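Here we start with a single chain on its own, the form predicted alone, put down as C-alpha cells.
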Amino acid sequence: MKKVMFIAAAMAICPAFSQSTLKEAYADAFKMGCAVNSMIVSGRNARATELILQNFNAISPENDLKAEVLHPRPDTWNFQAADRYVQFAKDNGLWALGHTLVWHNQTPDFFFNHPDGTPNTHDEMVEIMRSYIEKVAGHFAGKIDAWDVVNEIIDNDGSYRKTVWTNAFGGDGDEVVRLAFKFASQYDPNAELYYNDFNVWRPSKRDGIARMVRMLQKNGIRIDGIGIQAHWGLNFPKNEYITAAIDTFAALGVKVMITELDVDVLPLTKEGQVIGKSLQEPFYQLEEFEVFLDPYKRGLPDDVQAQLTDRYRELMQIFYDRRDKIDRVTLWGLHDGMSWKNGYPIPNRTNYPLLFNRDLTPKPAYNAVLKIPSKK
C-alpha cells in the first residue's frame, strides 16, 4: 500500500510518471544509472529509494567501495556499507558497479609509505596492489557486474598523471594499469573491467586513453569499457568533442559509458572543469567573492533553469543518437542536495546539477530528458 501511495503522489507532481520513467523511456537504448549513498541503500530516505527504483536499472556507489572506507587502517577492513550496497542491488534486480579499485584519491597513506614515512619499494607496491584487489574483488566476485579498475590516471595532455600510484611505480603508468587490470581479471573473472576518467573529451586526453587501451589489448590484458565522467557545465565541453570521444573509444571495440553525469550551473564551474584545492581557501568565501561565486542560494532563476533544461536535452540527445555505441548513462546522484558539486571545488555553495530538486520533485530537465526517445 505504501508503494502504491507513493507512486500516485509522484504522478501528481510529475505527469511524465504516468507515461514512463527514465529506465522505461531508454530501455531500448542503454542502461540508466544513478550514484547512490548509504541513505538511499538503507531505505532511510524511502522517497529517494522509490525514485531510484522507478527510474534507474543500474547503480554506482558514491563512496562505499573506495579504499578509505573499505581499508582505512592497515589492520582494519570494513565491508559493511559495501555489502549493503551489493545486497540492495541484488534485492532490486539492479546492475551494480564497483567503484573503484585503483585511485590516488581517498586512498590511505599507508598504501604508499611505511609507518616512518619512507616510501614503499616497487615490489612492495606491486604486492600491496595485488593483495588489495584480491581482497576486494575477491570479496565481491560474482556479486558485482563491473569494476572501475583504474580511475583518473591520465593527464590532460595524454600522459600519465604524477600521482601517488604512478610515482610509486617509478613513473611507469603503463605498469600500474597493466597490473591493475591483470589482478582484477584474475580475482573477479566474470566482472567487466573499465577505465574511468574526467575531461575525457579533451582531444589530447582522449588520445592518451586510447593509446592506453591499445597497450592493454596488445599485451593481451582484458579491458571491457571506458567510462566518460560527465561532470560538465552549461557551457562546456563542446559537443563535437563529446561525440569524437564516444566514437574514438567505440572504434577500439570496448563499451562506452557516460558515468558521472551532472551539469554545473554556477559561475566559473559552469564554464569548465576545475580541480585542486586553490578555490577552497577561506579567502574565496569572503562576501564579495561569495556573492559572485554562489549567487543562487535562494533558488535557481527561471532563465538559468531553462538553460539547464536545454543542456540536459542537448546532452541526452547526443547519447541517444549514439545509443548503438553507449552501454550506460549514469547520473552522479539523484537530487541536488546530495551532489558533491555543492562542496567542490568551492565549499558551501548551492548548486543545481541533477534532475531532481532537493525536495525530490522532478525538474523541467527531467521531463525534457524523458521525452527524447519518443521523438525517434
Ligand code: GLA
Contents of the next structure:
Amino acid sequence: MKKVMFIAAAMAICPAFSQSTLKEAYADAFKMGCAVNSMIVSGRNARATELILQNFNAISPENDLKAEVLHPRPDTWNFQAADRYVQFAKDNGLWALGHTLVWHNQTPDFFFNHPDGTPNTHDEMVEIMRSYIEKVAGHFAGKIDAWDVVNEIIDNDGSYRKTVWTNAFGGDGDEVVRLAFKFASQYDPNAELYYNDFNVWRPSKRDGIARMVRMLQKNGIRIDGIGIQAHWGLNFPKNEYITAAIDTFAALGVKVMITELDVDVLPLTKEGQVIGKSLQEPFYQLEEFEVFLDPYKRGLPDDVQAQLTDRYRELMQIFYDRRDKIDRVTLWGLHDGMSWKNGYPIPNRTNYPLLFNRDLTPKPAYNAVLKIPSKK
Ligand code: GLA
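One more: the block was the form predicted alone; return the form predicted in complex with ligand GLA.
Then the entire complex follows, led off by the chain already shown.
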C-alpha cells in the first residue's frame, strides 16, 4: 500500500515517472542517442548509466575514439577506453557510433610533421591516413555500427577549411575526403560512413557540404549519412534554416542525423556559436565580464528555464515532423555537469544545455520532449 502511494506521489511530482522514456516515446521516429564518457561506461556514476539505458538506444563516444586518445604518440596505441565503450554498447544492445577518423582537432602533431618540424610529404600523408584508418576501423570492424569518417572540414562559405588535414594535401579537400571515405569503406565495409559538422544550417556551408557529398557520389565512393551537430542556442539558428538543411541533405539520398544536440543558455553563445579561442582571453574572467557572461552560477532562473523548455520543444517537434528523413537524434551528453559548454568557448561557466540537471533529475525540457510524439 505504502509503495502504491509512493508511486502515485512520485507520478504527481514528476510526470516523467508516469510516462515512457525517450527511446520509447520516439520508437516510431528515430534512434535516440546520447554521448557517453568513461564515468557512464564504467558504471562509476551508476544513476547516470541507468538513465542512459532507460532513455537511449544509441551512444556516441565523447572523446575515447579520437586520435589523441587512440594514438597519442607514434609508438603508442591505446584502445582500452574505446574497447570498454564498445563492450558497453554490446552488453546493453546499444547502437554504437565511432567518432571520429579524420579531424583537425584532438589529433597529434606527428600525424602532419616530422620530428624536426618539417611537414610530411603528400605521399607520407596518404600513407598516414591509410594506416591510421586501417588500424582503427579494422580494430573495431564488426563492433561499431557507423563512423563519423570526416569531421568539420567545410568552412562557413562552403569551401574547405584551412586545417592541418587540408594543408597537408596542398589545399585539396576533395582528395582528403575521397581518401578518408575510400579507406573507411575498405577497412570496415559493414559500418555506415558519415560526414559530421557544426553550423550546417548556414546556407552557404550547407550547400558546400551537399556539393562535397555529390562529389563522393559521382566518384562512386560510399557515404551513408550526414550528421548535423546541433550545438545550438536559445536564439539560434532560425528554425527555417534547420528544416532547409534537413531537407537539402535528405534530397541527396543519404541518412540525416542530429548528432550533438545541446542548447546554450548563456550570454553571447545563446545567440550564435563562437569558434576558436577569442573568448578564452583571461580578461573575460575579470569580475565585470564574469558577471555578464556567467550569470546563472547559483541556478537557472525560472524564465530562462521556460525558454529552454520551449526551445527543446520546438526543436524536437521539427525533428519529429521530419522523422521520415531523420535516422537518429543524439544529445551531446546526459546532464549539465558533464557538458563541454561549461568550458567552451569561455572557461569556467555554469551552463544548462542538456535535458538532465547536475543532480540527474529531469528538467522540464525533458518532460516537454517526452510528450511530443503522443500529441496528435
Ligand atoms: C565537436 C566534436 C565533438 C566534441 C565537440 C565539443 O562538435 O565533433 O567530438 O569535441 O566538438 O565537445
